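Only one chain is included here, represented as structure tokens and corresponding to the form predicted alone.
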Amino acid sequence: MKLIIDTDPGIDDAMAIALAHAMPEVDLIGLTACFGNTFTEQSSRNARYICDLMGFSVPVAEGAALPYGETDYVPSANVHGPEGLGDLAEVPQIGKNVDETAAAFLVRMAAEHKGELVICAVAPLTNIADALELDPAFAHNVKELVIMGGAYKHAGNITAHAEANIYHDAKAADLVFASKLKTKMIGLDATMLTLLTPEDFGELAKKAPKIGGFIAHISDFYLAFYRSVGVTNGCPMHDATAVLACTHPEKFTFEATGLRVILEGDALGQTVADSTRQPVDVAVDVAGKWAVDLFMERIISLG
């Protein structure tokens, strides 16, 4: 499978970029870059950092620094840390982003492997939304756009409505949702029954401690975040169970409906059903223990 993940590393985010190197069924051909959990040149770095901890090399596309029609963008250092990935003070700046925008990385790459190529965007949709304003064959060059984000019959995790990826760009996500891209929504529905315990964490530590240390020692923050939010028995995988969705869909229960998204109000952000739309693939379980046993396995693969 080639693969691409839209991203802003994140600490959810390198269990993923992690998941997808260990997976001998996934192609990593390349990480986007977006704002969202870290400003946008942080994102970008964050990705080459954890490519090189995790010794290999892919092109990463910077992208997005503002959601749609705003001028300002502010992330959320409670949930991911200042620099993204925990409580590391500093994040080294290794090797060069490509000299293309994450817009114009998606469209070749997508016209380079018509019909093979899956987007794995776990980051709000600003970059995919981009790329379909810049070339209109895009959506149909995309083999699957797989989300991690949206909320459908769950509660929000920003607002009581709406899940951050879609919130913080909400108009960009409806655009694609409006679009002929093919697509699979795994939101917290799915996510939020996918989670690593501190335990889990500590064997990770022990059994791989260079890829496993080093994300244990991030989450550390992460599980932190969560118990201040009442969540006390451990984190959701969140982007990480997106990489599932690519490669065990069959793992996953999906509803098909259109969507919108909500663009004003208390509601905005919100995931809802629209008849009017392309069917969405809406992920509404997931078999969260085998996702877990499966994350551990392949990270400890790596060492």
Given for the second form:
Amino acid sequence: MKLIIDTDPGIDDAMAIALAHAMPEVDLIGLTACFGNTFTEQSSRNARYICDLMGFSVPVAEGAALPYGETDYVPSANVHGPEGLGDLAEVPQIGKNVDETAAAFLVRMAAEHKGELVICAVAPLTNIADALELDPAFAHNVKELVIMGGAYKHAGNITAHAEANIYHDAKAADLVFASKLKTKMIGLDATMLTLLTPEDFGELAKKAPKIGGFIAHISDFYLAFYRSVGVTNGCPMHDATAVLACTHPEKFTFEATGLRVILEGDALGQTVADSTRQPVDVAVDVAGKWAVDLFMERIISLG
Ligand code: BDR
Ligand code: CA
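Just the form predicted alone so far, so send over the form predicted in complex with ligand BDR.
Following is the full complex, with the preceding chain placed first.
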């Protein structure tokens, strides 16, 4: 499967990139960077650093710096750390971004791999909305968009109603749900069932000192954040779960429904059913133990 991950690395984004690299089913052909957990420049720098650390190289295209209609953005440093990778104080600049915006890269790749390209979007959906605007054929050319974002029956994580990726650019997310893109939404209903424990990270560090050890190290910060908000049994591998939905959809239970995003008020960023829109496959359940076990196995295989 030809895959591009649209990402804001981000601790669980690093897990998702590592997992995609380790999945034999996946041909990872690029990464596109968005603001979100970090500023966009940090996201693309981190994406290049993560690839280098994992021993591979793919094009990294930098995308949107701000949500639709906004002039300012404050990243989620309390969740992912000041540079996006836990307590790492400095992340080296390795290589360069490609000389093309994320939206232009997505549009070009979708046209070159018409009907074949899967996009796994694990950041605010601004780059995807930009690609839809840039090329009317984009929605048709893409095989499938798999989103980590939203909360359907589950409560929100950034507010009582909203999940962070959708909340950070509610307008862009609403444009995506209003589009003709064939879409799966892997929201908190599924990803909160895929928790990695401190013991899992201990095993990763022991059995795969380089890459598992890196993931374990940066995840200390992430575990501490989740403990601080009352999740004491581990941290969700949100973005890695979305990668698994690309390769193993049969392990998820989906409900098909049109969706829209609440654009104002207390419920800003909430994803709600809208029968006037094209159905999205919304994940309402996943085989959580299977997902964690496969993540562990694949990361350990990287060493
Ligand atoms: C999502 O928000 C970000 O903090 C994570 O990387 C993930 O993509 C979870 O709500
Ligand atoms: Ca993310």
